[in-house]
Each structure stands twice: as C-alpha cells, then as structure tokens.
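For reference, the chain that follows is the form predicted on its own, supplied as structure tokens.
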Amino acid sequence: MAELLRTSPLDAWTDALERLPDTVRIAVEPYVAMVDVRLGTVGAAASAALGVDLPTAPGTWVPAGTGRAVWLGPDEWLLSSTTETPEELEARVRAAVLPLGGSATDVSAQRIGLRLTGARVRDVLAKGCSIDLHPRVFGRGSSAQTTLGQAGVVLLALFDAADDVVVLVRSSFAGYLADWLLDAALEFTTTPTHDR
C-alpha cells in the first residue's frame, strides 16, 4: 500500500505570503502531532507522566519538549509535538493521563499554524483581533482563544517583543485566514515611490 502524503490546504497561497516584506512574515509551520488533553487534577503525577507540568494559569503555555502544552481551559490541554507521529504522541499520552482519569484525542489534522513575524505582526492582528496584544500583557509564553477576521484561532506569543506569534487556525478555515492576513498585511507593504 502506497504511503498517503500529507498537503498543506495552504500550499496555493505559498507564493503570496513568500512576497510579503519584512516587516510582516507569515510562514506556515510545518506540520506536528497535536493532542488534545482533558484532564481533572493536574499535579505532581500528571506532571511526572507526561514529562511536562501543565500549565495552568488561563491563556497561557509552555515549551514541552519537542513541542508545547497550551492551556485551552480548566480541564484541557492541546499537546504537540515535531518528532513524533500523531499515533506514537496519542499512545504516549492515553498511557500517561488514563490511569489519572483524563483522556487523549489525537487532533493533528484539526489545526494548521501560522507563523507570523516581524515589526508590524501586532497591527496585521489588531485589524480582526479585540483583545490586546501589547508586550506588556501579551508576551512570551501567552495564549489565548479568540477571533481573527471570522476564524476561531488560538494565538501564541513566542517573543516578549510581541513581533513574533504562532496562529493556530482550523485546517477548513486556512484559506480563508491566508486571505484575511494578505488583506491585513497590504497596508504594510511597500511600493516603490516615483520621481515627477
């Protein structure tokens, strides 16, 4: 049986986020396992079976070894990883929060990331996203769920500087942000000025 390959929904618009200027970057990141965690009581036991302590300050997340642990809510986590397969990540972690009560789905193919970087990132956001965005209240190691345009994403904030964030965008809803960002971003562009 032939191995079926992974595409990106994004792979149309690679072209057009390649051109943008530095000032606003957006790549998308490659893909990784992602597990979606739901789990009552997070402590010392749940933190020696995965190998990671869960954050569990709202809107945030942490580094877990080849990957992150977001909070997504009082009882939920969403796991990745880049060097396992989303099987050997799920296996991984049913084995370690099932005996404590929780549960694992594997969600790899539910979202898509968005890595955006660069000075004016903060202001691309700003254009479909209420909530703030400063360094001060957004930096490193924040996350939050909300809105951008009319896509539900999750956002993380890689950088203290606020220039460099991850978008985390449902797979059916990609195009549509690719689009959204494209529009947001031409403002930031730059055209060549003419001499009279």
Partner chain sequence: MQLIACPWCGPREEVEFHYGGQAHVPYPDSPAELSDEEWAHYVFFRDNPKGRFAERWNHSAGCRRWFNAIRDTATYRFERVYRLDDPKPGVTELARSREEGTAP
The other form holds:
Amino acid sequence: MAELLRTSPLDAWTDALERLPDTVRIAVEPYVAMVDVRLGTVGAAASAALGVDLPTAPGTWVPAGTGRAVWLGPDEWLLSSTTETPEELEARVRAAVLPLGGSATDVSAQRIGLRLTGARVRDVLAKGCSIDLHPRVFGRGSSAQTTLGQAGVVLLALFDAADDVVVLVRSSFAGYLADWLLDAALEFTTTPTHDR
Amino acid sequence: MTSPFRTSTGGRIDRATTVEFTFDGQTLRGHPGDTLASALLANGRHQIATSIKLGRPRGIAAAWAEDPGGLVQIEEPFPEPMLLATTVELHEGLAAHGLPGQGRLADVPDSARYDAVHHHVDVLVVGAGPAGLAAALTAARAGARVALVDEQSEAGGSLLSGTERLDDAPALQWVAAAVAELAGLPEVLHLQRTTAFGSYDDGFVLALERRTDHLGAAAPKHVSRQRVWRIRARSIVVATGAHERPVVFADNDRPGIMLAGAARTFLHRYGVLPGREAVVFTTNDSAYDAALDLHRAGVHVQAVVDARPEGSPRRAECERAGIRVLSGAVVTGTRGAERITHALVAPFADGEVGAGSAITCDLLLVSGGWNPAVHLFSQARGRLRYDAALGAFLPGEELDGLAVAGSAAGVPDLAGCLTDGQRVARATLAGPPAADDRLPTAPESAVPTPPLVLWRVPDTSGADGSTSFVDLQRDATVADIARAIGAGLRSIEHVKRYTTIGTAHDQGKTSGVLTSGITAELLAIPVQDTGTTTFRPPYTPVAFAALAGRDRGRLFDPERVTALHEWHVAAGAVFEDVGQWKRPRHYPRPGEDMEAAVLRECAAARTGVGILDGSTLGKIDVQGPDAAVLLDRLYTNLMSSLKVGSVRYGVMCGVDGMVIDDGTVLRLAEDRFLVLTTTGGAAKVLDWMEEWVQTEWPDLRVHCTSVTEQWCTFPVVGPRSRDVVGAVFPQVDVSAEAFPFMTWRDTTLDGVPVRLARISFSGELAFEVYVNPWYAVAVWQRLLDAGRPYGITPYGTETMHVLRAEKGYPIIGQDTDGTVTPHDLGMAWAVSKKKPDFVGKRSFARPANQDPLRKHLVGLLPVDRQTVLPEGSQIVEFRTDGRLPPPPVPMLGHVTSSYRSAELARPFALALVKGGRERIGETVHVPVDGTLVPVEVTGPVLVDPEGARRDG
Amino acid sequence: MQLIACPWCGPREEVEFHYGGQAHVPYPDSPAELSDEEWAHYVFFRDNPKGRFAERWNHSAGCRRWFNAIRDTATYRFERVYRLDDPKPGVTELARSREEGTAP
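What would the structure be for the form predicted in complex with the partner chain, given that what you showed me was the form predicted on its own?
Every component of the complex follows; first up is the chain already shown.
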C-alpha cells in the first residue's frame, strides 16, 4: 500500500501566502514532533535526562537540539524536535521525566507554526496582539502565550529586530489565523499612500 | 471663481487648487485645507439646518468639535449621518446637506476597511498645540518612546488660529521644526487627524485616526479608512487645550452668532471672513484679539461689548483702530431670521440690565471665557476643582500616570503653556532631560484684566428664558433648567437627564459648564457644589464600524475546522456552528432537504454503515501516578477500577451535584487516561480539572494536557462497521470476542499509529478510529474505500443527534441546563455508592435533590405519529377539553430534543418532566401553534432498549 | 482595559484572565459529615465586601495558572497578587507594600 499522505490545515492558503511582499513573509513551518512536558522541579537531573536546560524564566524559549524548548508555565514546557517522530520524542522525553515525577504528552498535531519575517511583521502583529513587541521588550529568546486576533497563540522571537517571529496556533484555528494575518498584511501589499 | 468671503491671502489652504462640492444640492467651491464649514462660510453660507424640536435656523457657531450648530449628513463618497461641518475636511466630490438633529444610516454595506493597532509607549501626549509639542519634544529628546496624537489635520493647536510669534518668527515655523525633529526620532509615533477619545485604566487610551476620510473617493481601498489606536502608556500628558464658552442671552442661536475664537480660526487658518459687520460680546480679554484681527482683515467691527464695568486695558488699542468699546454692557438679544441682523445691546451693572439699543450686524462674536478640555482627565476619574476667578473647572488633583498641561490645566498664555508642557514631560522621565531640551522664546504677554464670570444675561425679551439657549443641539433653554429645578431636581446629573442638556452629538462641550453655572445661580449655591456631570468616553462620536474594526464577516468569530474540512466542503456538507467549530450537519444529495438526508443517513447507520467526523470531541491526556485518584474525585463513577485497555462512560458534576459534562474515558496505562469530553465542554473540562488540581489538590501527582487537536476521531457506525474496520486494519481481530464493547486497541496503518475503540453513541456496533490529523484525510479515505461495498454513508451532527436520542443518550447542555442531576437523567447507575466522596456527591443528599417531583428525562411520543414537537415546547397536564386553562397554566416541563425517526417511523422527543418516571404511560399535552398535541410519556430509550445491537 | 499582573507572565490585559471567585474557601475535608446548612454554605455562600477582597484568578489565555489576588472591589485596584502556596497577606503587609510602591 502507498504511504499515507500527509495534509496540512493550511494547504489551501499556500498561494495566498506566497503572494505576500518581502516586508511580511509568512511561511508555514514544517511538521515537527512536539511534546508537552510537565515537571515540578528542574535542575541538573532534568537537564541530564533531557539533554537540555529547560528555561525557567517565564516568557522565554531556548534552542533544544534541532528543536526548541518553550516555557509554557512554571512546570510546563513545549519541547520540539525535527529529527524524531512524534512517538519517538514522546517516548524519549516521557522516559526521561517519569522518574522525576514528570509527564510528557505528544502534542505534535495540536499546533501549527507560522514563521513571519520582514520589516512589517511587528506592525501586522500589533493589529491583534496586546503585548509589547518592541525589540527592547520582546527580543530574541522571548516567548509569550497570548491572544492574536481572537486566537490563542504562542509567540517566539527568533531575532532581536522583532522582524522574525514564530506564531504557534492551535491547528483548528490555523485557517482563521491565516485569514486574519493575510487581511492584516493587506495594506502592505502595495505601496501604502499613508505611511506612519 | 472666487468665493465672496475668502480673504485674498493667508490661511493654511491650498489656494492653487480648487475642489468642487455640493451642499443642499448646490455646487460650491473651496480649497484643500478647508473644512466643509470654512468652505461654506467662504461662500457666505452660515445657516446649516434647522433645530431638532423648534425648527429654528441654526448655523456654524464654532470652528471644531465643540460646534453645537453645524450638523450635516454626508451623502458622497459614502452616506454617514451626524457629522459636524466644522470637522469634515473638504475634498473633491463631497456631497452633504444640513441636518435637523437626526441623520440617516447608510442602507448599503460599508466597503471601507477599519482596523485597530496596539501601541506601547513611555509617554503619550494628547494634543499637538504648544504645550503638547513641548512635552513631546522633551520626552522624545530624552530617548523615551513617545506617541503624540492630535485631532486636527496638522499640528499647532491654537497657534493655527492666530498670529503668535516664537523666537521672533511666526510660531508655525517653530511648529514645523518641532514636527520635523519628532519625525527624525525613531521611537516617536506622531499621528494627526487622531482623536484620543477615551482614557481608561492603567494608562490605556483609545484614539481614532481618520486615515483616509480627507481623500474622498481617492482613498486607497486596501488601507483602513479609520483606525482605533489602543495605546498603553506609562505616562499620559493631556494637552488638549480649552474650549471657549458662550454667554447665554435671548435669541442667542441665530446663524451668524459664533464664538470669538472660532472667528479667528476661520480668518487665520482658512482665510475666511465670517461676516462684514461684527459685534463682539465678551467677558474677558481674549475676544479683543478677534475684534482687532477681523478689523485688520476688513471686517467692520461695530462695537466691542464688554460686560466688565472697567473694561479691558486693550480698549485703547481698539479705539486707536476706530472700534467702539462699550464697557459695562451686554448683549441682551438679537434680531434676524436665517441670519442675525441686529444685536440688542444694553448697559449692565450689578446684575441689572438697563435700556438698550439695536446695533446692525451680520456677525455676533461671543466669549464667556474658556473651559479647559479636562475630558480625558475626568474620564480617568480625576477630581475637578471649580476656579471661581476663571469660571471654569480645572484638574483638582494629581493622578498617577496622567498629567494635564497647558491651557487644559488653565494656563492662560503661550509662554506658560510651553514651559508647562516641558515641566510635565520632564516629570515622566526616568532619567535626566536631554541637554538640548530648549524651548522657543515667547513674547511677554500683557497682564490681563480678570474676566467676569457671566453665565447668562437676564432675559428682558419677555420670553422668560425660553429663547435663551443653553444646549442648541437639544433646543434646551434657561427656562428648561428653571423647570427642572422647579420640579425639585438638585443634582446636576438629574438636571441633565430632565433637560437632556449635554446628551446630544456634542455631549455638552459648550453647554455643560453653563448648565452647572446657571443651575447654581438658580439654586443660589456655589458652582463647586453643583459640579459637573460625569465625563464619559467617547470624547467625540466614534462610528461602530471603527470599533468593530476587522472583526467582521469571516473574521467576526473564529471558525474552527477539523483536518477533514476541505473534504466536507467538497462532499457538499451543510455546516452548523457548534461553539466555534464548523461541523457538517448533514450531506444532502441532489434534491434532498435536511429531513430526507437525515432519514437516509440514519437508516444507513442503523442498517448498513455510516461514518462521522467526530474530531471536535474534547480530548484530555491525564497522566501521573495519581491520575486515577483525580478521575475518581471528579467523575461520579469509579474510574480507578477501569482496566488498561478498557473504556468507561462517566458523568461529571459541579459541587452542586448538577451534571456539567459527560463522556468516555480510556485507560491507556496504569498511570495514564484519555478523557473524552463533549465538543462544547472541551475547554471547560480541562479548566475544571486544572482548577481542582492547582487550587485544591496540588499534592496529587497528575498532569492534564489538551490533546483535542492531536487526534482526529471517526466513529464508524452500523452493523457493517466491523467489515469496514476489519478490512482497513487487517492485523486487528475485530471480532466481538477478541475486541469487546468498551475496549480499545492500538494498531498502525502504513506505520502510522492508529487507535481503535469500541464506543457507541448510537447503540449500534461501532468503532471509533483515532489518528494524528496529519494523516486524517488519508485514513478517512481508506475507510470510505473499504466501506464502499457496504454503501458507507458519511453522516452529520443531525443524524448523530437522532441516533443518540433514539437511545435516550442525553446531550449535556441540550437535554440538561445546569439544574439536572445524574439521577434526573436516570443515570443512578453511573453514580458510585462505593466512593466516600467525589465532587457533587454531598449535594445529592440535599432535600431539594430528593424531591420526587424533580424533572426527569423521559421520552415523548406524539399520539398522532405526525407532529415533530418544537424543541423548547412546554408540557402541560392532559386537558380533556383539549383547551388550555386560563393562565397561569401549571407547567410540567419542556421538550429538550425532538426529531423524526426513520427507525420508529414516527417523530419522538426527549423531555424533562416533573416526576416524569412516574408518568410513563400517561398522556400529557404539548401546546404547538395554538393547539394541544397529545403525547405519550415513555422511557427515554426508544430503540433497542435491551442493547442487543452493540455487538452487531 | 485594566492590566492584571500574572505572578509568572507579568502584566497582561484583563481579558486574558478568568475570575474564580473568593479565595481561601477550601473544599471541606469530609463533606459527608457536614449538615445540609453547612454544605450549602460552602456551595452557595461567598463574601461580597466593598473594599479589599481575596480572590482567585486564572491566567486562562496565557500560562493557565491559578493565583490569588487582593483587589479592592470599590476601585478595582489590585493591591497584591500571590501564588496559591503563599499565605494570605495580612493588612500590615499590604499597607507596607503600598507604601513601598511594590504593589502591582
């Protein structure tokens, strides 16, 4: 039998996203394995077992191997990997944190990532995000769980200039958020006559 | 073509360009930079409309948002009601007409875009006049993140209306340099045409930017027409200036009567002469500038009428110019019809008016002093203080994070406003001010004579104050205030509601303080004691379209969809909203209505095989050594005894014992469960679990994680479901013996993990297929392909509802309403008697929950075998005469679910009925469209009550 | 739009939070031993003061953590937010934090 075909909730948006200008590029991130990690105490044991120092500062993320470790709460992280399958990642992390009283749940399909790059990214996000995204406040390594438009999101700042941001959104809201972002970017698609 | 009242030079208009517009059907011309009001005045037109109640002619009485007279309806480029001619910027093709009060909403969709932007700053400065510009420069030069917003089309504030000089040059040169300097600083956002209309908690200010209104038909379609700025500021500087206050006298509402400062604005900013022959009536020195400026521009100033007995030191200046100054005199009334023709002037001393005379004029300028624009300060709950010398309310306290500067704080002169702006801005800075934080030098201003506080001139006309207008937009007069007080009202808030003063479009910008003053006078109490009415947002009207922003159409409410959504669309599904989810309700074939489609889908599931996209079901992964303990505490039944590999149905109650959700629980491992919730209950149940774990039982070693979108769920339902699932997953033994009801098995499909569960929400043999949504479309297609020989039929939520209702399975939230216990649902079997406690258990023992007349879930069968009872119908006792008794009619309960059943070949319903289980077999009545429909009360399970079908 | 300071995420707009009613109302140890009146008091009765009130809040659109807060019901001002395992702040402590400007 043929291999099972994968689909993405944003397949139908591919063309529209490709037509965006360089000032607001939106790329759908490839599927990666993601696991929700819960752990009461982090420390040397956890770092050794997981192979990454889970960030303990609220609103931060760190690179973790080929993926990322994102702070979601005082005892909760989102850990991703580009080299493992969802089942492999969950099994590995679960085995690592179980002896420490933690847990791990495969959430690879819960969210989809959109990477926004370009000089207007902050302007687009500011249309629906109430937190301050100024690079002095939301620089590289920052993360935030908040609301964008009417969708819950996790924002990750990849660089200091605030022109490179990953938006993680629940898969069922991906279409709404893509529509929302395209609409928010509309004024930047041709030369604006009114430039603030 | 020249407009008769346009000056030959000067003003901020582009004289090289002419734009054509129409007003009341008449084609007129003006220039870019004009407002509709200035262009009309340039064409000699003062009257805009007639008043709302009395039909009196009304005209332009001010130059900006405080104008109570010039309401217009815009027709082109897009119909918009109730704008002020003074705030509408002129553009080619503008078409408008005057409005007697109310306007007309557009009856065509508004295709313009509106949006909102969040912005964060250290300092927000509201107003780009002298104080605001000074404040913005000081903050920005020190490196602060600054937003400067101003409602006019260009910066300058009061400087746009006069001839002031700074650094020995026209003040507007300094304004231009300041604007350029701000533009060069990266952390400054400077917005003109932007009205800060509301100040709220924690430094939050809403401002409306009119981005393309002034462009008319040339406005680009992809740019928002208006934008709501949601500004969060550490510090706010309110530099909003002051509004000139009129004096009330008889017949003070005729076109041609305007505020003295407005005449200066029309002259200097727009190059317009508001008349040829003017009388100036004042209680203070500021109106002398208007008299002298108009005189120099060629207006014949008949007289300056100064209510102060000693007049003004500027009297000599006027007399040198040949202007007569009458000190200790007032205007007592006017004559004229569509335009003022005469001002009636009389001596005034000690509150007494002497014998007067009429002076001809076509323009009467009035100044009763200045009201600081304290709106934003007051909205932020700042207390106001009455200043008896100025006759004005000033900020009366310091607020955290909001300071008032310049004439909004009562500072009278230009030099004072500049230093005040700088002082207030410096107080907001974390560090020292910049070294080059220099202010321009303003000339020394003369020491003014104190103003006279005069709210109204005694009415000698015989009209008893009934033509002495306080609020022109509401046609409310001094006589109305007197009537309110005569009716016993004392509070200024009550006087406002009684008279409607301050409730119109302008929200009392000119009338509010006058009302306080006149009320105080009539009650013979200090003005401080009457106070003002509460200032509330918005400062000026804001269109609902702007507040809605981009949350319209598809973006109004998020549409959540499953991984199969495109397939459903292609299959012609009719969708229904379930919470925010779009779920297929049914899949009509050509020519089918919903009833036919649902009967077909139901028959397929009961006799062959159907398939449902159940992916919206809530799913929660519960992990940890104490996972079973948590579930035992939250479910009414015992979950800890569930074996790994098995599934159990469970009910959850609140502490009050009422059902809040239900669903099945899969035990994945000793320390791991998958909890399924209703579609609508997913977030609620996860929050419920988190609340108990975090707030009550932090010692439990358990974690709960939403996996709703981690798994797609496809129930394959019907007697042939075993064939279909067996064909797609050949490595699984799907026989009833090997794979019993209420168990689950893991398998793979081409290496992709799949979970199968024997769960049935229809009573039929059924398998739920769980798979990662990445592969949902492929797996769904495999199931369809395998089911083709059996006529596999996709079905929607309507069929799902019929199938479950036939089995008496309630939908929490449809068949329950937060007042229903498990026992009411006939689910005593799902309530553990072994567990010492669980959430809700103690409430079951409350007397109210022991009442035999509680409502029970029962089935209803209409006796006529035809009527589909409307859901929500009331149920009453059987009436032998077939007629309702007179009200109040005792109600027995109501219909919660009602469908037509293919299996039963008749309609049926579920209902909550008082003591319902004791009534089984009885006939009751349901009123439907005025007739009483007899229905038989039955048990809730109408199809396969013995449960013989679930194993196929 | 008021700001509420999540003890972990910092100040966020109030719409990110859910209100959880009065704080420090523990689930009874042995509900079965309570009289109907005592149980009804736990289920249905809460204080409703004008002024300082200890409340539960949940940062539902953010880190999903519950926390407690002392809020003035007359002014809406949050005087203090504190974690669930922190004791309820006493009046003197609140006064001190207000003077020191450490109240959120």
